[in-house]
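For reference, the chain that follows is the form predicted alone, supplied as structure tokens.
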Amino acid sequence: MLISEFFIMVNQPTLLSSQLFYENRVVEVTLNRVMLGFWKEIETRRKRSASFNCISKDADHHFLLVSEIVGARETEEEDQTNKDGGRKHKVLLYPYAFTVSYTERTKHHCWRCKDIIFHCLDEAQRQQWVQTINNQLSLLSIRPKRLLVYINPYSGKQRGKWIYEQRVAPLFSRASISTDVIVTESANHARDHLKTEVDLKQCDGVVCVGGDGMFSEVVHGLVSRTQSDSRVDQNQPNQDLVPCALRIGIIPAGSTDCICYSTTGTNDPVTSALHIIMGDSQPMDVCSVHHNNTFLRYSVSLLGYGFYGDVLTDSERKRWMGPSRYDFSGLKTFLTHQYYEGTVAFLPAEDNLGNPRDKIKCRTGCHICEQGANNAHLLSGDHVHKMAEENSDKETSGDGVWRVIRGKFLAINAASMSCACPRSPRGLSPYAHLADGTTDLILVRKASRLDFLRHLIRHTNKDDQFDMSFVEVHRVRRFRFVPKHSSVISEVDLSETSGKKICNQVCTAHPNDDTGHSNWNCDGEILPHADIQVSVHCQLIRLFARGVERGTTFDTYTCSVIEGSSLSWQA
């Protein structure tokens, strides 16, 4: 925020101004449409005869952005006592209290809800302040007023219901958000309910309390419902999908909560709840996965073939082990060290969208995502399809030409976001972007077990996991994989993307080297086919989030309580 913008906020027309009692001094509080603030000390000398003490100090100026306020409410504070020099004094001159709740940023991208308590001379003054503040909040159209909440009681450590009731619901209540809460009873309950039973016009957003699987359910239900209402055929691989109007909120209560971590920088339920209350809006790409002309699933985080597909396949047989099954299956899959042979064809993204190794992280207000959205309307499904047909005889990138790579792979991964989590703070692709209309395609070729271990370890530290001879990564808009044992198809068929193929030929060399085929891990679900086609749909959904915020900047101002006494503004 520029200094000129700051003074513009200060010079907004005043809505309300009063002398109120705050902690142990009288202050002048002013409210306009942008900020609650500039309260300054009125008394400048110590008064020993009053029922409160006013500490002498220079006049201070502080403020809270209205957009960062959660809500205001009346508080019964007649019996509240203030400490002063070991003695306690009842607040007698200003007995009518009200509380302003606001957001405060803490370490590691976490937000907290803090309170400021003011005292008024009479009940009318208190009601006027509470009503005026809440009226200003109600004018913030981006904020939700009514939410549909799905709770998965079995996700993670089965604490979803407790997390919502004890940590999230009270915050929604402070913000005057009404909720319709549904505790899911079976797998895909939320998906099916969204697809068929919900009147989407009666709510401002959908919130899921659970892990990544619960979020995937909500995405499938909401996206499928939107396409159905818009008469869009999801089975057509090149069909442009209609973006969802409702935003989705995530209250993390799962085992890893990769999606929440990648979009807010933390897996903290309170932080996520405050993002929802503030009405934040973070667009997100969604990948559609097809087999021939049949829609399979949507993916928002990871598509993994080979290593990650085998880990999921094995872990599904060991669900009785709980979350530890992933560690066990991961070790077992690593020791097995299987590789798979096949052909990958992909359509690279433009150079102006960066590359997976450019060290440009996706952050709040990301310019790469903004550029991707601007380009999206120029690259509709039909346009990309024509480009593939016109250049079917080329195998090099440059101007929208499909590239074809054949080989033996330990893993093939497509990361539509960083896929970061507490165990892997940088993620599978640290510089992937949430909303640029691309996915980062990571190809891990056959290598020694030791080299592959080095690659996996680099996911947990700051070393570049792509800086290895057997690893390559590409930023793509579409891709297709054909395993070795699929039927051989012609070059003409391989160049087409709708009901036709886009690869030049299936690799058939060295038949004795192949170990069969793996399964695709699609956001924690196993796909029934290995031969798939993937298309990225730019900004198909929006989250109640603002992305991972940058470090200390002047982009956003908040108000925080310093040592419990004075207020100051900070970035």
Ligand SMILES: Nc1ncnc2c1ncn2[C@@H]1O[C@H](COP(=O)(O)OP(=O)(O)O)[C@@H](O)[C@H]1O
Second form
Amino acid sequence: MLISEFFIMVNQPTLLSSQLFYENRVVEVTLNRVMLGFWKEIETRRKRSASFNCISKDADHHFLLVSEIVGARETEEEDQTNKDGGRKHKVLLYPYAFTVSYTERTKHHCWRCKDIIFHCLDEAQRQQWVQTINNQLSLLSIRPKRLLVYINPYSGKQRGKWIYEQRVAPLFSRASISTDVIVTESANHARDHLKTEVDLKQCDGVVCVGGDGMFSEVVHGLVSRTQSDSRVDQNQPNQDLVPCALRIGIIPAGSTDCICYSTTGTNDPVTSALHIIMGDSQPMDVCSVHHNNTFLRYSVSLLGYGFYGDVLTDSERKRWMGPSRYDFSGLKTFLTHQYYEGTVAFLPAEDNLGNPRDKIKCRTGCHICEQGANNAHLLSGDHVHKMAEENSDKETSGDGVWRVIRGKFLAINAASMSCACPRSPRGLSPYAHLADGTTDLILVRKASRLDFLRHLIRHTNKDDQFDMSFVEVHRVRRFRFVPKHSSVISEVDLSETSGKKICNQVCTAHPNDDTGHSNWNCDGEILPHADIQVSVHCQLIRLFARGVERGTTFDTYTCSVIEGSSLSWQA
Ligand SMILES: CCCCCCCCCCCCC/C=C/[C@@H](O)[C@H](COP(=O)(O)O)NC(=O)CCCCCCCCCCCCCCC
Ligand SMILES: Nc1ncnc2c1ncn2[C@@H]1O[C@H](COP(=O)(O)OP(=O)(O)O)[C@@H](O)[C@H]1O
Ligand SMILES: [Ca+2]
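With the form predicted alone done, generate the form predicted in complex with the ligand in the same format.
Full assembly next; the chain just shown is listed first.
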């Protein structure tokens, strides 16, 4: 926050100002449109450092941003006795207490909900404070007021229901958010409910409690519903899709929780609940996956053939093991060391600002995503790029130059976002972007077990997993894969809009037919076909998140106001 912004906040017209009792002193509390507080100590028994969000040690002026307040309420008896402890005699003079809940940033991108209690002289004063604060919050139009919540009771360690009821619902209630809660009874319950039954105008967002699979269900329900309401045919691979109006919140309770982790920086249910309450908004790319012009599925995180497809296929039979099924199947798949032959054709995102190895991480307010959205807009409709054919292994279509790569692969992964998760805190593609309209296509060619292990281990530390001779990575807008022996990338029109026949390369059958096909892992679901066409749809959905915030707390109001008008800032 800039100092000038701070002064603008301070100089807002006052909505309410009173002398209230706080901790061991009487303070002047002021509320304006953007901040609560800025209270000056009137009477102090002993010097204490206050300790909430924006307060520093020596401060005798403090503030909370209204945008970071969860809600205000009359303080319940027990809260009051617990927190006021030894100050009873003072509290008796100010018996009418109210609590303001607000968000506080803690370590590792986690947020917590903290309370601060003020005491008033009479009931009328208390009512006035609670109402005025809550009225200001209700004016924040980005905040959701009604949410539709789906809980998968079987996600992860089967604690979804408990997590929601114990950790999340109380926060929603503090923020005066009303909810319709549905505990799913079977797979695709949430998807089908959203597709056909819900009146989407009756809510401000959808929340899923579960893992990446549950999120995927909600995405399918919302995206399909939006397309059918707009009469858009999802079966056309190059069709521009209509963005979804409602935002989606994820309360992580699953096995991988990669989408939550990559969009908030942690897999903590309370943090996610607070992002939802604040009304955060993070746009996100969605890949559509087709087989021969028939829509199969959407993907937002990982599309993986070979290693991750095989891990998933094996792990599905071991659901009873919970999240550790992936480690077990991962080890087994690693030992099997299977490779697969096929042809990958892709359309590089050459006009994109970034590349998968540029060391630029996607962070809150990412400018690469902003630029990517502009480019994607230009690329849609009539603004197609017409580029010349450059060399023999490149093919042109109406919208750019396609590259074709044949080979034997241990893994083919498309990461539309970093895919950071607790198992791999930097993710499959650490510099991939949430909303730039591209996916990072990672080709891991046949290599020795030891080399592949070295590559995998690099996902868990700071070393570059792409800096290996058998690994290549491309930032792409579209791609197609054809396994060996399939009817080939032949006479296939990869650009429906241009009408040109391109990519008429024949993936010839290889003599050593001993490898077979793998399956595609599409955000944790197994796809029924190996031959797929994938297109990225820039910013098709929005999450209640803000991306991973940059490291320091400097951006987040660690400021102290020193006597007079000089300000000092602490990192
Ligand atoms: C040697 C250690 C190597 C660790 C490599 C870790 C890489 C992890 C990358 C994870 C990317 C996750 C992308 C997200 C996928 C999810 O959509 C999807 C569904 O999630 P859900 O069940 O919550 O709904 N999840 C998955 O497909 C799970 C992928 C997890 C793969 C774990 C692989 C572990 C590999 C262990 C290899 C062990 C070799 C040891 C040799 C001595
Ligand atoms: N009530 C239910 N019973 C069985 N399966 C369900 C139910 N609700 C959702 N599912 C399915 O469970 C799968 C896994 O859900 P997810 O929340 O991702 O958990 P996990 O992270 O443990 O895999 C998803 O494919 C989802 O469609
Ligand atoms: Ca992306």
